[in-house]
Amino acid sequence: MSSKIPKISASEITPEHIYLNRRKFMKGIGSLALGTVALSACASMPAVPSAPASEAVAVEGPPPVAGAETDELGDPLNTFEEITNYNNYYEFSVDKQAVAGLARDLPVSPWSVTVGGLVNNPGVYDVDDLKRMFDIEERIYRLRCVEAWSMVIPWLGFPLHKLLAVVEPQSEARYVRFETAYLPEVMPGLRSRFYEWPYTEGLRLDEAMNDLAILSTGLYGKDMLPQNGAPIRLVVPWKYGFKSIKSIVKIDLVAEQPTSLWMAAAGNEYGFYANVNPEVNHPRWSQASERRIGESARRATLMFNGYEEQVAYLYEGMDLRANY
């Protein structure tokens, strides 16, 4: 069931100043071969049981191929200076022009990320140890906030499926729980006693094993920025933004299912899941459209974002309004 998804080759990323320019010549002279998936910035067992750790697999439905300058639906790439200086990041403010001055001071190297639980091989990686353990690829994405704005963001990453195979879920793993950094001396937003520090989130594993889900080092052929959550980071796509945790350094198999700094804050408000859906309004506002950041009109929303076909058959018999 599983389909071989494109991958852009490393050789297209170049700096965010020559990028578009250098897609276009590189597309017109046809010398390279598109590859990989279109790449985007928002305590029960589930209704349908997951696949056993023995038996995930990653599945796609087929592949979404971006073009030379946009997504796969033809919507073209938010500026880097739009997805750099327009960030929720709560661990430095709730201000979104604000996070990126805040964060300067982030030390992002070296950083490693502790990988456990539920594993039989755990282990400790540094960050520039997984990219050179892993292709690092560019992927194309749509990003949707849970507040109803969104952008097209380019990544670099690489498949979160491929670091688990290294430390293999025993048959026991239903979840993966990730963990952001805690550093309230480089972090002022850590002083709000509203959130249970640190921040935590969530996946059902066979989730994790969906290969859209990546874990991200960059941006615009660049290592990721402070604001936009380095230097590691997880990108869900078809997950509303909140989902996407910045700054990881724990990542535990878990058998029960994890309880993420969102559903502890305001469990009425955001579910475990945050599957994208028009359909389904947050309390205090409607889902059905959205801001694309940088225009000025309002679009549809796009039922999981876009992704329906890749990640449809993860919710079926679900009931998507419980389970929001």
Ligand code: MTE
Given for the second form:
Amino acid sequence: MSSKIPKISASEITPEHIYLNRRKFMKGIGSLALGTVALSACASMPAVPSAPASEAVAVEGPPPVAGAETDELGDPLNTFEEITNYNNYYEFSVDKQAVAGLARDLPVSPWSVTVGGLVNNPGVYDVDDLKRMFDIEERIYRLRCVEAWSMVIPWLGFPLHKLLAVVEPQSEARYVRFETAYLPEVMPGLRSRFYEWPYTEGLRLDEAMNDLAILSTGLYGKDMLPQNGAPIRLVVPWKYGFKSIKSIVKIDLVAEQPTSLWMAAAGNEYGFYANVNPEVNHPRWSQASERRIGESARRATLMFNGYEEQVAYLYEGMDLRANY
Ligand code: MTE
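One more: the block was the form predicted alone; return the form predicted together with the named molecule.
What follows is the whole complex; the chain from before opens it.
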């Protein structure tokens, strides 16, 4: 390996480059040589997901409130501090505990989301208008990261299908493609040339129509903070967390399956479907168990993250190993 590669700390090292194809590898090395360490991913398997840093971002405004203390399985909610100080948001940093501080200046208002593509009623929606158009509900969901940690989060938001009903997908529309804001002035992580920015994700249209899929504008009774994807993000609780794209500016209905940022970066590890599945391992680690942030013992991973009853129909007859 080139001697030009700077020494990087243990917390930044990931073995991902071993698995990348040569072109990506050389690109990645380029950004390492430039001093930008961005080769981990939803790809680094943290040995021990640590508790949030002691200098956690302080709670501002009214105290965090949630409508229940547990999810429907009886598991306690993670704390507001945990949820807002242990984040994956690569546009800011690959260091989960640095994201909250670095994302503070994300300009979240005004913010508009452009909805178009194969729809009868394309439109540009201000997030404040979306909040007025649809009832904001609380949804307490488990978030399971592909890295094998998880949290229970009381999101605020509205089902994605309500917005889709307004724009009216045309008959040729089969997928929904989502795009995050691209703001190099405030997002230092965009300097990493390893990823094909902006962050993009996709769902099959019938997945997007499932009532569990929400556009979330807040959590714990408060507006979304930048580190969690303010002002509006997707939450798809039966899929690995990387599908739940943050700070959305664009939603397009399309005919072909979109290529997500993670598929482009390492398609052999991150597929389009990314359904939580204890029986389909990541090429580099088991998905059979996970660690809930705040707990020390591992717990069994649940099929479709515990939402099997609501979503299994979407995948009837599909080979979930081939469609990972
Ligand atoms: N969206 C964007 N735009 N950029 C990201 O890096 N990370 C994803 C997802 N959405 C990510 C993103 C991953 S890997 C996870 S696990 C979740 O956001 C984490 O959400 P949280 O920080 O609110 O817990």
